[in-house]
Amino acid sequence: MTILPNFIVFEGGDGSGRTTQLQLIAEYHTTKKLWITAEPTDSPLGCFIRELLHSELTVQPETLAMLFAADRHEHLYAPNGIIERCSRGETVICDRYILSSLVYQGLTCGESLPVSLNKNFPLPSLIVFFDIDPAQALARIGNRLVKDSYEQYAFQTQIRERYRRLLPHYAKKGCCITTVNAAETVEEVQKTVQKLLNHASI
């Protein structure tokens, strides 16, 4: 399994902080070459899965493990995308990576499909787990306009039990895992992430 240098995924449970910690990266590092990304992603495809995800509108379990896995490909190597980046020495951050689907699409589809989809594609260097109990990481997005249907207890529960299952696996193909304790505050949560990233010299 290809392991790609720079390239760092931040993964966890909805409400966990990841999107809130990218953005004061954006802020911070603004000179550097570094790419901060998501999945799904702002491509017509990631537009399509969001609106999914989003929306009164369904398409069977198996249908969006395979969606995801098409934005993901064309992520990676379209022109530009995480692979060309990573190539040319710039660093890039990716909220959400292969260990969402197999986490999500893995409770909603079963494992086999989505271990299929994603077996080919690259690693990451680094992942970093956000960690929270699910009561506090929905209580911090209650207010949210506009939920997902993942956005449940239950739900939450299981997607929790599922990555601290799963990553001890991706430890032993060669990522380097780092869990982060996100019940902290945003400052708290910033400070540690940042060391994370000035260890990988970023």
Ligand code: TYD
Given for the second form:
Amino acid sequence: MTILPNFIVFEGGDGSGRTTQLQLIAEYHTTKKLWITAEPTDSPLGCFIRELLHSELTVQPETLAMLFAADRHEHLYAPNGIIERCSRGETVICDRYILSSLVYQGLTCGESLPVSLNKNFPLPSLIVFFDIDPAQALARIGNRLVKDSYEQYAFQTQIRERYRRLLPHYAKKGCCITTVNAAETVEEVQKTVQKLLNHASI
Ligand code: TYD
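Please show me the structure of the same protein in the form predicted in complex with the ligand, now that we have looked at it in the form predicted alone.
Up next: the whole complex, starting with the chain shown before.
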């Protein structure tokens, strides 16, 4: 399995503070050599996925797994996508990637489909896992106007367990894995994240 140098992924359950930290990184690092991005992407396909997650309209979990993988394929291989940018020396930090599919779709449609849909995608060199008690995470996002269908306590508890179970497999495949205590204040988490990025020379 290929590991992409300069490719960093933030993972964690809903409300774990990844997006806030990415916004802070974007404010702090204004260099053109850093691309901060997210999945689902902001492409028409990614927007369609978000619409599905936020609406009453339901599709089969397998359909959603395939849509996430299709969005990821474009994100990686399209011109100016992750692979092109990493190969010209840019650093890419992505909010969610393969592990999100293995964790979320693994729960909703079983292990085998997300594994087979994602098995050929390259791996990041660093995965930062934002770990937090789901009750605290859900309290944080309690004020959000639009919630998605995954934002429930029992589901988020299973999500956390699956992350913890799957992360060591990625360490074995050669990714560097770091767990951040996401229950700390935004400022404390920011310091930890900044140290990690300094260590990765960003
Ligand atoms: P996101 O907008 O990042 O939500 P949040 O900021 O609340 O984490 O992602 C939307 C949802 O999509 C999120 O609940 C996780 C889910 N998701 C999957 O189920 N599979 C995937 O492969 C990805 C990338 C996201």
